[in-house]
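Here you get one chain, nothing else, as structure tokens; it is the form predicted on its own.
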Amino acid sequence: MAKPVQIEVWNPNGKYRVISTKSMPGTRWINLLIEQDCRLEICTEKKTILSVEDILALIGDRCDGVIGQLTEDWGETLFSALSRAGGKAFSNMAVGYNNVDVEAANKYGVAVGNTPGVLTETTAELAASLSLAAARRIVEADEFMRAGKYEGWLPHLFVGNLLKGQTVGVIGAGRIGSAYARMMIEGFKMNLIYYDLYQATRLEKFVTAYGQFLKASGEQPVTWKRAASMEEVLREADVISLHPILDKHVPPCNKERLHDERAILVNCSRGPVVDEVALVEHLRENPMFRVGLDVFEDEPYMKPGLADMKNAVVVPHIASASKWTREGLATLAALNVLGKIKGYSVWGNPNSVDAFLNGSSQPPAACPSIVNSKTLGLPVSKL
């Protein structure tokens, strides 16, 4: 028998029973549920990650729904669970789902929600602060003088580097990739170099009209080119953001693509998409290449050495970490179960998500994201 799992749990008398296997910000998710005739039950067990043994403990003989994280392994063993306890949905709390077997959630019936169009610049303006403080040597500088070494000014203290007038990279141009660009175009005049497999015309029109604007002003002008490879990028940026989907197309930046002594590689998209392995011996080679990284291969796990670099800036994936775009990841979660809960279609564009996130008015009702709604034969709603 599975081991009690510590819960608190609101509106204990509500007619449909969602988990949550986390806590998570805010307080309109919450409100949002037991309006709806919803008793919360909120995992308070004190694990980082939830075994697959304590959300079957959580999920228990009746579940209507779960919300879960990115952290946890949904596969077979929980959705079969799910599906016998009547339950219908399951929401991760973020934007990826590889963590979810979706064929097991199709074999059992279960709608699978995850939370887009609510981090986009959230994730973007991290990307930008890591490229800022890793040309900066910033986390170095920091140390230095937290630990009392600084005695006075010096010409070669923690030289960095310019990032006005280089040139930005980026590797998958999709929304977080362009507003990522826009800000190192805008904010430092660079010049950008892109590879996706899908023409970026908006981001390309965007650097045309500031190069057309600088001009006018009697600045140099900004200027882009679509790379035909990563490689072209790797090779040609100053600094490059790595922001792919993670398949087969997405070779991983390894031995072979890590050959600039002095670049600087930023990575808040999937930790997979560096080798680093390979990372922490070009870093030790090269002083002066740095990386900002905010997700790793292997996590919550760094591979040994990493830690070591001075020349790396690490941080715990935090780029969704605002408070309004966490708040609307919670909200988005929360609202994809209740909605298949209470029958509702599923939204028309998973990446338009203003109507859910207002907190003035009543969010619409439908399924905000729904990954499985077209093998489930889900309608979509036509608001």
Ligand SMILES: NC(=O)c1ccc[n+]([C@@H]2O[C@H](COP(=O)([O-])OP(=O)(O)OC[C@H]3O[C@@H](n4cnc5c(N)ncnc54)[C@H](O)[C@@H]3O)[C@@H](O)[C@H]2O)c1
Contents of the next structure:
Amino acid sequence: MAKPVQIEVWNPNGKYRVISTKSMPGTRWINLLIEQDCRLEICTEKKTILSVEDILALIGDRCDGVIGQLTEDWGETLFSALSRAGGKAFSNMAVGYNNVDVEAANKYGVAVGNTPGVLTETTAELAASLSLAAARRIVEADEFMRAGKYEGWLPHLFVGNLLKGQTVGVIGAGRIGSAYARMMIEGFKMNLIYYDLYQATRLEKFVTAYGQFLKASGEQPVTWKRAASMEEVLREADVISLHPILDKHVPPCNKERLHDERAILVNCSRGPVVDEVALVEHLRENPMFRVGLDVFEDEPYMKPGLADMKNAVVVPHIASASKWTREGLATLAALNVLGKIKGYSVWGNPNSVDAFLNGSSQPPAACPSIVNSKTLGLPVSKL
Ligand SMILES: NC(=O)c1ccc[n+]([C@@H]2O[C@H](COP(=O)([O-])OP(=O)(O)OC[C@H]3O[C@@H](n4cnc5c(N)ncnc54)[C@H](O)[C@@H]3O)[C@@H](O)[C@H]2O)c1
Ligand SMILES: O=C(O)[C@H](O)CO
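Show the same protein again, this time as the form predicted in complex with this ligand rather than the form predicted on its own.
Now the full complex is given, and it begins with the chain already shown.
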């Protein structure tokens, strides 16, 4: 039998039993649930990653919906247990849902929510920060200062890369990839090369218009190019940022694809998009090649050798970690679950979720984003 897990209970007499596998930032999400007659149980176990057994124990015999985390393995076992307990709703507190077996959820008729839009700019800003940190060797220089090694200005000290006029490459030019591209183009006047399965028309139009503006101001215009392959981006760009979803069709940046000696590679998508063993070898052989990593292949671990690489900047999956965004993620995840429990329809445009995030008004009576809504035949909101 599964071991009981520690919980904190809100609104004990609520009609619907909703579980959150973690405490989440802010209180709005809690209030929204309890105002709508939910008994909310928040798991307070100290361990960071809950096992399937822990979550089974949380679900128990009766559960209407669960808010879960990207560190959890949501597959056949959990969806069948949730369905047996009467549950019809699950939401990740994340836009990426590669930890969720959506087919298993479909089989049990469980709606799967995610949280797009609210983290676009926050995540893009971290990718931009990592690009700058890597280009200008900020972490190395910071360590040098703290170690008391600075003896005075020197012509060769921590020389890095100028971004202006260079080419930024984006693989996966969706919400976050496009926001990042705009920051780098507008902020640093970089040219763009991107690869995506779909044409990023709005991004292309933005670069064209900005290029015309620069030209009219007597400056060198920026340009864009849609690449035919990921390899083309890796070959031609000076700074490459990875923003695709993680699925079996995304080829990893591996030994064959990593050949540039001086480029900068940033990964704020998911760890397995990069073959980390090949990356460590490439970093070792090419000291002028630099990376900025927010995510890792075997998270929370790094592959051997990565931590020793001076040409790597590494941070612990914090790309969406701004207060506004994390509170918004919690709100969207809670509203996905609440909306399904209450029988609401699904919001028509998951790219535009502001209406759910305004703390001073009631959110629309809809689920902000359900990824399997079509398969489950859920109605689309007319709001
Ligand atoms: N590090 C973090 O904290 C963090 C934060 C937010 C999102 N993410 C990750 O970023 C991903 C992207 O988020 P988003 O909101 O921009 O999603 P999105 O759906 O708007 O963008 C993803 C893009 O990837 C493209 N794509 C899909 N398969 C591809 C392939 N094989 N090759 C090239 N492009 C492909 C899609 O066409 C789409 O344009 C999420 O799925 C998540 O895994 C990470
Ligand atoms: O996919 C996501 O949303 C991130 O990885 C967590 O913010």
